[in-house]
Every structure is written in structure tokens, then in C-alpha cells.
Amino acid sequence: MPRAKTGQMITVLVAMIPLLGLVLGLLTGRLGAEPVEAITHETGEWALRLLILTLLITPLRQFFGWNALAPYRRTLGLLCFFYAALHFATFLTFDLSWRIDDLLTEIRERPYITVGFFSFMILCALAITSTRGWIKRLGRSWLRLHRLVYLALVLAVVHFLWLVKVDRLEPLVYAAIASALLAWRLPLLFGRRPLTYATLRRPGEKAQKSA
């Protein structure tokens, strides 16, 4: 088996680690006095991680040319959207009873629903046109599509930090990693290269290790 195909199913075992905790802390009674709100949060959040971690492949590629991270975009990407389909369908289910109806009520009267709702559409739209066949049917239009990414993570922070009402700390924080990474996709909007681990290297550096 490719080295690569490899790593991918390590990473989605790996990623599967939290789900099969909240599973064990559900059956034994280790979530709290509020289950579904634990269970909740931490989909949300675990779609939030790896959403910025799928993000962070392309600069790692760029600053130190580890080329070799390029198939787990997809894969990151594809398990953000599983965490996001679980955080939506735990809300659905518990909060709503998939009464249709009130969850138009909720994305029209409740703001962090609605870019919460609206950034879970944009993965959803991602997640099917993931494949080869998609890729090849919209051509230059699916990079273009592919680029509200960005789209998606911006109001997943936003709902993130409008849900928070107390301690603001931990999306905030979520939020200083979506900028940056946002930020250095800033060079591209100009035409200019980013910069790279070997353009930041002192003069003689080189010379001095292989000396």
C-alpha cells in the first residue's frame, strides 16, 4: 500500500478518537448533567480544528515545501465536514426534532445560526464536489468554488465567538489562527509568491552546513 494512502487511513483513525470518546462518555454517564450540549460542542469544535488544520497543509507546502502533505487536504477536509454533519445533525435532532419550521425560525431570528447554517452549506457543497469526477466536470470553475473555504471559515469562527457569551478566550484564539492563515494567502490576491522557509534563511547559512 502507497505510503500516503497509509497516512491518510492513520489520520482518519486518529481523527476518529473523539467520536468513539464521546460515545464511551455518553454510555457511561461522563458528559455532564448536559449530554447533548457536550456532544454539541465538541463536534463543532472538532470540525473547527480540522477545518483550520485542512487550511494549514497549503502554507506548510509553500514555507517548507513538504510537498508530501498535499493528499491530506482532501482527507482533513472530508472529516471536518463529518464533524460539521454530526454538530448539525446533534442539533437537529436533540434541540429541533427535525421540525423543518423551526429551524428556518432559528436561522432567520438567531445570527450565529444563521453564518453557523451558511458555513455548514458551503462544506456540504465542498464535501460533494470533492471527487475526480467533479473535478473534471467544473474545471477552472471548481478551484474557483473550492476557494469559499475561506468563506467557511470565517463564519465558522463568527458563530463560534457569537455563541460564546462569557469566557471568549478559546474562540478568540481560534480566531487569531484563521486570520493568519487567511493572511498569508494575501501575497497570492497581488500576484506575489509567499515567502518561504529557504527565502527567510540567513546569507551563508547554506555554505555554513554543508561546510
Contents of the next structure:
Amino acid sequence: MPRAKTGQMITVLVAMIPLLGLVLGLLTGRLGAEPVEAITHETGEWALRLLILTLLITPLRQFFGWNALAPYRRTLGLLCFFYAALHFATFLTFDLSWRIDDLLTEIRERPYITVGFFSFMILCALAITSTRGWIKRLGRSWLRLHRLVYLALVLAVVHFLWLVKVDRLEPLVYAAIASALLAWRLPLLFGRRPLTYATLRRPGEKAQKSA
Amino acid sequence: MLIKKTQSIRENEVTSQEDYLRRRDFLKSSAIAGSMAAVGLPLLSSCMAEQEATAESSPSPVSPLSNVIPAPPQYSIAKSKITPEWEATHYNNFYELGTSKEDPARNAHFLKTKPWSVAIEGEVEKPGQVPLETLLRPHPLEERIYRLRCVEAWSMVIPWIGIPLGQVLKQFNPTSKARYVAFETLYDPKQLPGQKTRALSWPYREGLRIDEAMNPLTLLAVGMYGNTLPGQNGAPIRLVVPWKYGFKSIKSIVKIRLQEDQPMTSWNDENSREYGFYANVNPEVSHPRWSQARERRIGDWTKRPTLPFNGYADEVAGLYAGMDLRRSF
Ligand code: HEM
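How about the form predicted together with the partner chain, since we already have the form predicted on its own?
Zooming out: every chain and molecule, the one shown earlier first.
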């Protein structure tokens, strides 16, 4: 347990590096002509990357049997929420100057904001209910609620795809990764057990023996 | 910081620009910047690593322009509001030189602008392939300090140097059938490597109605900030139509064609729901991606209200009398 705690602390510290980079970039003018855009893009991308890392934990556990990774799912999920919150706060502060009526208009009229906002709402709900108290209180519905994380991922990727003007390569790479993560969960839908490294290895060993 | 409410386009720019310039000086002289790079921190963020490369990349070869007459005051806004030259030359949309804002400055060296000629075609009595020098010779160069409003909801103030397009067109005697003017950017993937990818259908095309083209505000620019245009800003000759979104102001022009029909234009062709032929700056007609009600002047933190026709309504609103600007956006 203390080992996992240390690991989680290190994870948090490492995850603060992009934020530190933004702060230093801001102080030294390295964010370029449009620092607000740079901040929006960095925080948005890190929210998405951390969401993907969060969802990578379970496949890694299942495939390799690395159960020690379990505590990191929550850490990474909360870090994703942290960057998503910074991303949203940047938009609200510098693009909208906290005009809530404008925010509602944006959510209503701009599809990429609509999906981004719903993704963020899901992340909020999951962050709030991530505590031990809420896990107890919600019981079985906690699991069902937290499956929404997949929807949050899909919406975030769609958000990225829709905001790009012409060059879709980067969001398509994220879309491919997200699809792979979702595909991994497919067997579970059909009541199958997920693929593991152990089951993969067995036929391989046989092949080696016969050779 | 600079978080202020701005009421009109005339306030607040002076301080923000000075702060901005000071910030650059700080960057240049600062040992912190160097030690930061040494620690390698900025590299952790790909976006900032790019900024770094841009800042260090060689400046495009520009040369000073002489005998430039200052514009009549109605065509210029105060010098104090001018966007710092570095931002205006390092934050560009010129997809022929790459799709990110930093790409064009980095790739500008591919573009060779000497020799350069412009084909004048279509409904004119004296068509021809005209060397750039010949095209410019009869006209005095004027400086015009214009607002530039991008459809992406950011803006700058830029001191252009050029000639009113109308003066140039008259020289070729347009016929009575010349109702529109079509423009084309150079097509040469070696010089404009972005054309190797299919970001848009190349060459880039733009167009104006003849009365828009003849309006005294419409400029054929060959310079900015006292120098010839850098590649990333559309060297050696580009259009500047200050009351329209920036994408109308086509860069690196090789062809000007006068014609009877409304020309095809690149962004309209790419996505006609989002980009119209007119593309007049209009805070009331929002783009599906961006509200056009406000804009961020480069150097500011928050956004300011956008003005109808980008603040040039007195000069150009009459061109559109009786038109439904919501439909003809
Ligand atoms: C609260 C709702 C959200 C709002 C209002 C919002 C707003 C924005 C805006 C304005 C941009 C820049 C668009 C442009 O450059 O034209 C952006 C980009 C982006 N956002 Fe969001 N966003 C939201 C939620 C999210 C969430 C939850 C994620 C991920 C988990 C996310 C990931 C991204 C990414 C990856 C980009 C692109 C960054 C890049 O181009 O490099 N956003 N968002």
C-alpha cells in the first residue's frame, strides 16, 4: 500500500510537468502570439491523453495480470479531470469573460462545444463520485455510473474531430486509440473473458516444443 | 494581468502593446529563457518546442521599401495600435506553407519571389503577363494601417504598404462585362510545400465583386512594417480587403482574372455552409465554429466586441444596400 501511495505521488508530480511548462512559457513569452490558444490546446490534449491512460490501466491489468496498477486508474482519472477543468476554465475566462449566457449559446449552437461540454460534465460526475464514501453509497450503481467514462472518451474525441478545420490526422490518431480501447471491452459485452497474456502464450509454447 | 473590459476598439491597445514589446525584450535578454531551454522543460510540451524553433528560425529575407506615402487618415488607424511585427509574422494562416500558425514562418524560405509576374486576364482590353515591377511602377506606394479580422475570431492591426487595387485594374481597361475579379495564388508544391497535401484544393482562389475590388480601401499589398512582404504573409504581392475575413485576402497572387460570373473561391468550395463568397466581417452572423460577436486582438487576453464590416461600415456598407447579409454571408 505505501508503495502504491508513493507511485501515485510520483504520477501526480509527473503529470504537473505540462502545467509547469505552460506557466513557465507564459512567464517567458514562449507561448507565442496567442497564449490563450496555446493554453487551450495544451490543457485539452493533456485531458484527452490522461483519459486514454486512465482507460489503459484495466486492459494492462487484464492482459499482463499487473494488478498493482489498479490504484493508478483513479489517480489518472482525477488528473484528466484536473486538466479538463483547466481547459474549461481557460475557455470560460478568456474566451467568454465568464458571460454565462454566452456559454449557453456556445453549448447550444456549436456542436464541438456541445460534445466537449457533455464530456466534461461526465468527468465532473465521475470525479465527484470517485471518493470511497461515494463508492459505498452508490453500491452497484457506482459501476454503472462509471461506465460513462467510455462515453466521455468518445465525446472528447468527437470534440477534437469537429473542431479541426482541415488537418484531421491528429484527432484521427486519438480516434484510433480510443477505438482500440473500446474494442478491448467488446468480449465483456458478450460475457467472454478478456484476452490475457497467459492464454496467448500457451499455443506459442506448444509451437516451440514441436519445432 | 490585462484582464479589462473594453468598450470600443479605440481603447486599451496602447498599454497591451507596450507590455507585449517589453515581454519580448525580456525574453531576448533573459538568462532564464536560456536556462529553461537547458533544463529541457519546454520540450515536454510539443507546442512550445515548436514556438522555440520559430523564434530562432532565420528571418525571411525582406528589404526596406522607400518612397512610401502615408495614407490619408481615413484609411489608417493610430500607429500606437499596431500589432508587434513579430506576432504578425509568426502567427499566420497560409496553408500552402503548413496548417499550423507557426508553420508559415518556418517554411517561408521555400518560396522564391524573384522573378515574379502576374497574369491579367479575361474582360480587360489589355491583358498580359506583367512582371511585378512593371505592375507597380506607375503607382505610388501607400502605407495603410488596417485592422485584420480572421474568421477564427482573432485580429491584428497591420501597417500594409501597397496600391489600391482599383488603380491597378484601371490600367488594364476592364470591359463592361467585368463584373467580378478572380484571384489565384501560385501553384508550385516545391515552393509551397503545403500544396503536396490536400488540405484545400489548390491553387487557392479568391474573388471580389468589381465594386468591392474598385473600393479605395481594397489594397494590393507588397509590404508591411516598412519592408517587402515576408513569405509567410503572402510575398511578393497579396490582396488586403480589411472589411472581410482574412481568408478573402489572398496571398502570393499570380493571376487576376476579370469575368462576368461570380468566381469559385477556395473556402467556399471546401465548405459552403461555413464560408460564404462575401465573408464580410459581421458580428451578427455566427460561424458554426466560432461566434463572430467578439474577437481577441493578438496581445490581449480577453475578447473585444467585433465591429460591423470590421469598423469600415462608413466606407463599404453602401456596397451591400438591399442585400440580406444573413443569407449572403
Ligand atoms: C467544457 C467543455 C469544453 C469546452 C468549452 C472546450 C473548448 C475547447 C476549445 C475552444 C478548443 C479550441 C478550439 C479551436 O482551436 O478552435 C478546444 C480544443 C480541444 N479540446 Fe476542448 N473543450 C471542452 C471539453 C474538453 C474535454 C472534456 C476534452 C478531453 C477530455 C477536450 C479536449 C480538447 C482537445 C484534445 C482539443 C484540441 C487541442 C489541439 O488542437 O491541440 N475538451 N476545446
